[in-house]
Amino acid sequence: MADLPSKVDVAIVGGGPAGLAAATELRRLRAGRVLVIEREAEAGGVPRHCGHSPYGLREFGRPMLGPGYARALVARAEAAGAQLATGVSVTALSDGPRLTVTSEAGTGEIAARLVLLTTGIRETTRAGRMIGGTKPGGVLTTGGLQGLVYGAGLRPFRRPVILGTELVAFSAILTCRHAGIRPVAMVEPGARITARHPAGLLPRLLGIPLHLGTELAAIEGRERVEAVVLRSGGAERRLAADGVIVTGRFRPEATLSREGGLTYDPATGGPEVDEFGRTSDPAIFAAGNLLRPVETAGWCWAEGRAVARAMARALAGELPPPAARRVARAGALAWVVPQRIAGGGSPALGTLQVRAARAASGRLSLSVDGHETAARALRALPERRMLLPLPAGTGLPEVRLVAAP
């Protein structure tokens, strides 16, 4: 592949906010030749398809629409001297590290001193949620909807049902409004919405009925969606609709890292990392939403920059050796990032990020060798970020969630 280098200092797989931020920071730190590999025709990640605000407040100091934000990140990386290769897929990750890549120009291999994985996340589809009924057209994830509306200028339906109440579901509402689509209902299996207040006010303001404690049991229709079956309290009812938007329940896009033999965390769905963003292979780092489901574009951007600084230290031989000391979860915790702690100062991931598996209250405490080093009052809901300061020194850290009696 003549247009791609065969050898670079840093290869970044994924051209979203985390990858572009890392590329910019690595070039600022004079880390050598930096290549960003993006499988889509344009870099920028998910924000490219989000024609609404706010993006860019921490990165550019002003609110921006998603496509403009994505273009600004790309321009900044290119101005810093990073090379962007779009329309190129990485099909294998092997020792070296080496990347096998493919595009319309053919297949090739790239050797790198270090690799950064920022491959992001994907929403759980209808099949993954095991929704019954027929299989008509008109069932989309939020990403699929945004690609059709903002990318192709299409209106795939007029009166859909939105399944889910994570933050991305409210992004789907804004996309619908942009395209003149009027959802007939928003459905949430839980007893409350997942996103933070005041997101729950949006469907009310727009006249979209919000059904809590309700499951989408089946989808009906032949060629196109004609209706859905909703189940609540043991009773079912049929609701006419011409589409379904399946939102949220994100999972990291971790196929490459798993097939590459990196240690996998079944709790997050992504690779395990230490506080420098280093995976089980010390030449391969990871950042952004590959590490957990799901964070904002701004969070991923900041994390990409921080991990880039750790990578620059690694290139200079300044990182401490990898460590096997693990962070143990207890109680109602769903996951924690980072999963391992090496010690050594100037961490990229300066806090332990924790999320609860269920609603819980009480106390979240961090102990090292049996001695508590940090604690905070706890009133947790699933998908809500909780942070504790990273412990200093050595020893086996244990994160423990203690619910109130």
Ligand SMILES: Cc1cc2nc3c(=O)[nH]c(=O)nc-3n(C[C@H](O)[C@H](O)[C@H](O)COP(=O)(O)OP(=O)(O)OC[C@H]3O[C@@H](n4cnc5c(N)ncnc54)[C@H](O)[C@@H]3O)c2cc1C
Contents of the next structure:
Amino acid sequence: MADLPSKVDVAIVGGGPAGLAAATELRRLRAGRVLVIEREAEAGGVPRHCGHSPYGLREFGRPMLGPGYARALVARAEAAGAQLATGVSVTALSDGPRLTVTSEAGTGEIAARLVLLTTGIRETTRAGRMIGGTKPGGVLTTGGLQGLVYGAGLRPFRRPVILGTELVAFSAILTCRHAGIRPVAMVEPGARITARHPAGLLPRLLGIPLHLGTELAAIEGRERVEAVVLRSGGAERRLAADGVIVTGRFRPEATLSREGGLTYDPATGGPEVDEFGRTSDPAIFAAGNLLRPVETAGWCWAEGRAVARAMARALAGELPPPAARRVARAGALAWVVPQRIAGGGSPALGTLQVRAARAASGRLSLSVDGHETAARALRALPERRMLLPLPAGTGLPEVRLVAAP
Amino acid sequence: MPSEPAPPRGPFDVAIVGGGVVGCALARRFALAGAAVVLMEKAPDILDGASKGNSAILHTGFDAPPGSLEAACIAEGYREYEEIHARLGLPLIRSGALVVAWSDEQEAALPSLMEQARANGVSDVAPLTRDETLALEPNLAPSLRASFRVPREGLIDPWSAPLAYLTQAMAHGAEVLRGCAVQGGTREGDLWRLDTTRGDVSARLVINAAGLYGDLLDEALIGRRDFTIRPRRGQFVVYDKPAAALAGHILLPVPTALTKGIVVCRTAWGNLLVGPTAEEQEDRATAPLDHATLDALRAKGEEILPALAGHDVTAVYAGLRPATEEKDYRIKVHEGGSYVTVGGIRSTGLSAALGIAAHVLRLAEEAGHGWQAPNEVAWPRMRNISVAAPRDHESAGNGGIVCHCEQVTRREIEAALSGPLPARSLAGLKRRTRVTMGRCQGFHCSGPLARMTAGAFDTPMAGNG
Ligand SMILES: Cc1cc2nc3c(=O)[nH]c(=O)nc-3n(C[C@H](O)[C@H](O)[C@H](O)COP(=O)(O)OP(=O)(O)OC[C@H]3O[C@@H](n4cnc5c(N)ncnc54)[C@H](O)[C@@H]3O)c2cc1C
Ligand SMILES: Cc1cc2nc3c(=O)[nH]c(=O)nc-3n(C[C@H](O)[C@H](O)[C@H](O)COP(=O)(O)OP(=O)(O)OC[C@H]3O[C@@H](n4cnc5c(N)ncnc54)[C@H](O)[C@@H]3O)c2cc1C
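Having displayed the form predicted on its own, please output the structure of the form predicted together with the named molecule.
Now the complete complex, all chains and molecules, led by this one.
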């Protein structure tokens, strides 16, 4: 571990948009020695393998392809004086805070005054969804597909079925187009497309049949996928296909924080944070998609930058002490971030972010000690961004989604 | 494409049909006895049948029928594994097991199960009250009644172990023919001539270790079968590594006449598994998964360990037990001592394999076979991929981690793609290294892995299963 420092001011775990934005900002705020630890050979995170637009609108003011966007973020962080250690994985988090790292050179330890976790997300796999049938080759997440197509120049199949209609599924369609792959169907268990207009027009434009209200019941084939079994309205039918792309249902990459003993929120699947991005260990912060499934790169970038500012304040001893005021959640809400409120102003996460558990029309309301402080009527859909102002004062906040009768 | 007929091979002393854990252990035992061994496996790689998916428990045999051949082979197999595992670089995680009763009826059955354990020579079983059980395993659902502890039940790596047995056999001259299906054969004088998809192979002694196809192979070679294989499927769900902290012991239910029941235990790789089911099926080749059954397994797991509820499932799989109409193993010498059937190794073969091999060697010797054992024994060491010892990524020069979820290094992958028994499929590489078997199932590593394995596999990588 020759060129790795044993002690830094801030260690950032994960060199995606959130981590790189934070590194750049921390250096700009003269936070001392800032090290970004990235396990892949190149920093940049998920966008490295997303050979499509749109990235960079918020950060660079123009639409960019994923790889170019990733390189631009890396260049900015390096220009700001952050040190990037690639090919280095963080395998454990312990008190101090200290990081156990491993690389080509074996294991080592790094001590930091503060740590920022920006380890991102992954998609729920075929196994995680417990899809039935056999286990042939040719079943991939979008991330896996992009690794093969953009990363290795391969065409893993020709006529796959795409499962899911979150935004990332349209990324899968674009990746297929790039590789000359023609999906035979898009399958969505819900009653409507999850992603926002106009992405939903894409399958129709490209002539990909869309099956709403349909489950992928089973996969068939021994060596390679031969068919899938679709179930809708109690009826099953077989559809010939040579691959399956299992998209979306993102899960935070939270194993490190969970094994490190940070309080875990089963609702988001990530560590619990307060409005400064502070986890249950006040020396460890978190930002980006690790906080919740799932936001755009631009959002994660802005969040990384904002949490970096809070960390600079923490280094200077200016952050209010952590407090255990939890944001309660009621009604058809999947999750709330931040989960705790310390109070004291200048938050890094400037709004309460919530997501609906299912489609519902009704009223989203925030109350403190039982008194409503903000509310709005809305038609909530799963996976759509919904925001509320952060609760003020020192009372106990609750967010509630009351479905209209 | 028509190809040249392969030249005949042999004569060998012993031809073993089947590269499951039993065939691999047999190859080792006979090679160490000095025999010239050939092992034939029809699949592109070993461990493609019943040995592909099991619970990976090294059983003591405490619950086997006392006096059965199975009980004897498990006991002998356990002893030998314990003796040799360190020299082969194989893990043995001495977790111990708890047999947990959840009802009055089950609680009443515990004393007789402990009696049975003692009859099987497992004399260190110890009864535990409800509170004692919860003190040992605080995450167990508090509704349990009582339990007993079987201290020597353990966890092993179900793929590295057979691979080690076969590698040791190869170090003693054994030949391994993969992609080689035995289709028929005749006896000419004191030699068998086997007709295989890779040409003729001749040998003095043939051992049928064909697992789920054992009855069919008997029919093809000796024209009759003493048993019929009834594949019995077992489905599993596997939880991500943080869940492994929820249970130290192997948590066993009180067994029924049909099955050992649903087990909750850690794996040698630091995950937690819940399974297996026991479902009869006709198909010998594939073990399909069923969403509703997997859901029910999840629910069952959460009933036993309520804290499992917040944990991610990272893998699902199913295995097929080569069950027959009888419970015990079907090991029998035929054809004047020139043929041995090792069949019906149903649900304990991983534990018993070394014992089965020793038993079959004795049968062969009784039938008049004999060889000169080598003076020196080679002990090839496996690369450790379990949590029981340091991993490759912890030492320098490992080439960096390729599969982050399972922390598999470039050096480990390169080693598995070379050496005496290189992986020739993604499935084979997974079993040797665990690449892509973690929580992301290739979300992060499929690109680099595809580049590394280019040209190494018969079918190039097209994604994970
Ligand atoms: C297929 C796909 C298509 C998408 N398309 C778009 C799009 O068109 N536009 C858009 O705005 N957004 C898009 N997104 C979303 C966008 O990519 C993410 O929002 C963004 O990358 C999140 O940034 P992040 O920094 O939080 O995490 P990530 O980009 O996931 O970065 C996390 C980094 O942490 C590293 N890491 C993880 N654990 C460790 C560890 N233990 N040690 C060291 N390093 C570690 C990882 O290797 C990774 O580089 C897409 C996402 C996907 C999956
Ligand atoms: C769900 C489940 C859980 C289990 N849990 C445990 C456990 O925890 N502990 C334990 O000890 N045991 C366990 N077992 C049992 C153990 O896995 C089996 O007993 C063991 O794998 C049987 O091995 P085998 O070598 O006899 O058969 P197989 O592994 O089936 O090997 C036979 C091989 O022969 C090959 N073959 C067949 N026909 C031919 C031919 N004509 N020519 C060439 N090759 C041929 C096949 O391809 C196959 O590879 C479990 C089993 C299952 C299914």
